[in-house]
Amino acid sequence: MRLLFLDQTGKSGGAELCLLDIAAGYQNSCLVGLFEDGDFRQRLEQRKIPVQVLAEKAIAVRKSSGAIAGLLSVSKLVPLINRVATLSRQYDAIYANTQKALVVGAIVSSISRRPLIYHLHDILSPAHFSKTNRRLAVLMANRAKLVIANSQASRAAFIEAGGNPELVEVVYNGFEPEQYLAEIDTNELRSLLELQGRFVVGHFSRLSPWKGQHVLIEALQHCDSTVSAIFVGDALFGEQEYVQQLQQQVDRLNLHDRVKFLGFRDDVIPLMKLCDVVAHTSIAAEPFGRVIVESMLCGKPTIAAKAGAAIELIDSGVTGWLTTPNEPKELATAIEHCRQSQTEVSKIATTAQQQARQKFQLTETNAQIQHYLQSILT
């Protein structure tokens, strides 16, 4: 089976991450075409799996846009779409990633009659999409052969817009659990970061005003004094004025000795590990939550905004901790919580991390697509 991937980005997000997962099972019989070089070749050339850059530039078109007259500009799609149309001859189906990659895709489907596959990792609502996006991703995902859905909450989002529901199949995202199990000593590490001694909270995620960082800043302030909060990420898409807003909101609340912002790093598991409570503090319903899921491998206690696939993931009280999106005093006594009750707290932590390693399992996930897949180009 050979495959064309198609990804509009090429900065390492969580679609990107379940791409990379994905086409490592097809590295010898597939191709990832990306609408703009970054970090994310770099990884697919590590793990060696085919890569192109098909873009000079990159399609400069918001989830927010009011209209579509960036993506539909002659200047920029032609020589993209006859690139990949003239790729896409060699391969068996195209594989769209994300919402640009499947409108080129679709477009490039119906003129070189490969059938497309189109993997949603967003929920189609106003909260994310502006109405025009919301119907131009329908429109062209309806003609897709098939649509896996990361999520139940993405799948009902997807129909609820008007998605055929006889394409969407969910899959969840897969991890390779002994990755997180391993013992790390992470006293060098927090004497490195100057947290000895302190209650760690950690938020792992871009930054980005729907991800809500700010919304675990304001809670700190009704937290023990103990409690400090690293933030693991950075801006990816252009939000640069937000973490100006972060900065000045640590500022303004005088949290400056317990507010860490690490940026992007590679050592992600290892910084898991030295928290002791992870936050997930999206505003806006959740698609998936890989974050989520890797700190219930870590075995760490996992609060969570109760939104999206976030229900899907938390069994809140059992697995971990579910908060109403965008209240920190909510989110404050729920840190209180694992921080004054910690032998509870680690056993949910610990019956979360067995159920997250038998529900997750990559194999089982690349096994499903693989059957998918296979069902519908035979």
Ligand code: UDP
Second form
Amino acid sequence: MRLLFLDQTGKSGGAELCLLDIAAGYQNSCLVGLFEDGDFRQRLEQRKIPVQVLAEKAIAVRKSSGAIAGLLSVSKLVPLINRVATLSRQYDAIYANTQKALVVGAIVSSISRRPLIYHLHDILSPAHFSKTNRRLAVLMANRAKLVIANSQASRAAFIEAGGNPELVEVVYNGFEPEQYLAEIDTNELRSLLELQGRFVVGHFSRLSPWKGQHVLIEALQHCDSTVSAIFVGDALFGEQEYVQQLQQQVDRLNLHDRVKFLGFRDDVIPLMKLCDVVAHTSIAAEPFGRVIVESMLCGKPTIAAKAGAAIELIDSGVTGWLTTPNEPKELATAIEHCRQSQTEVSKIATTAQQQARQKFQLTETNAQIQHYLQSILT
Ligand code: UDP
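Alt. form predicted together with this ligand, vs. the form predicted alone above:
First the chain shown before, then all remaining chains and molecules of the complex.
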């Protein structure tokens, strides 16, 4: 099976890390076409997955863009579409991994008569996308032979937005549990980050208003003074204004000695292992939330905002805790519970780790995807 994967970004977000693991299974018979250059290309090259940067300039359509911006950027798409159409003739199918890739993939699919597959990593709701972008996504996705949704939540939102239910299969992101299970001595890292003696809450996400880093900062004031937070991740998609707001919030609340911004890191696993708790604070529904599964695999108590796929991933009180989105006091209560009842909490973390090992195996994810691809391509 020869696959032409398309992804609009060169940055390594959750959708790209998921694609990395899927494309690795087609190393000798695929190409990953990116619409911009970045560290994601390097990660693909390190894994020996063929990759090409196809667009000379990144295509600037924001999630909130209206019709005019959309049409203007469509006119800029023509050279890209021509390149992808020529390439696609060497492949059996086009596999679009992001929304702009879907638009290009759908157009190319009708030119080169190659079937289109869409991996849906988004919640197509008003909280995340403008009406125009939702309509466009559904219109294009309904031309696909198969839509792979990363959770029941993203499937439901797709159907709600007008997507054809018959096209959609749900496949969760997969992980290699062994990578997360190894015992690591985190003392050195703790002292390097000056976190000795602190109760550390970790937040691992790109910095973006809907990821709700501000909710955790707000929650800190209601926690014991020994509680610190580390924020791992950067503003990947031009959300610098939010970064400034977060820094101002830390100034305003006088929390400098309890908050650290570590930027984008490649060593997520050791950083997670040094945390006492991992908090996930999205204020809008999360389409999947790789970080939630990664935290469970690391054996860490996980607190997540009760919306979207987080509800599928965590059974509150059994494998973690779910709190109301955008409610800092509730989050603080959950953090304090984890700090004060460590024996009970570590039992919950162990149950979560065992369940996550079974439920989110990469081999299983890849087998499911291969099965669905085969069923439409043969
Ligand atoms: N991540 C990373 N370095 C960072 C912050 C995050 O490698 O500094 C990874 C994180 O481990 C996770 C992914 O980025 O695998 C984020 O995926 P998630 O589904 O949580 O969020 P998304 O970016 O898709 O909204």
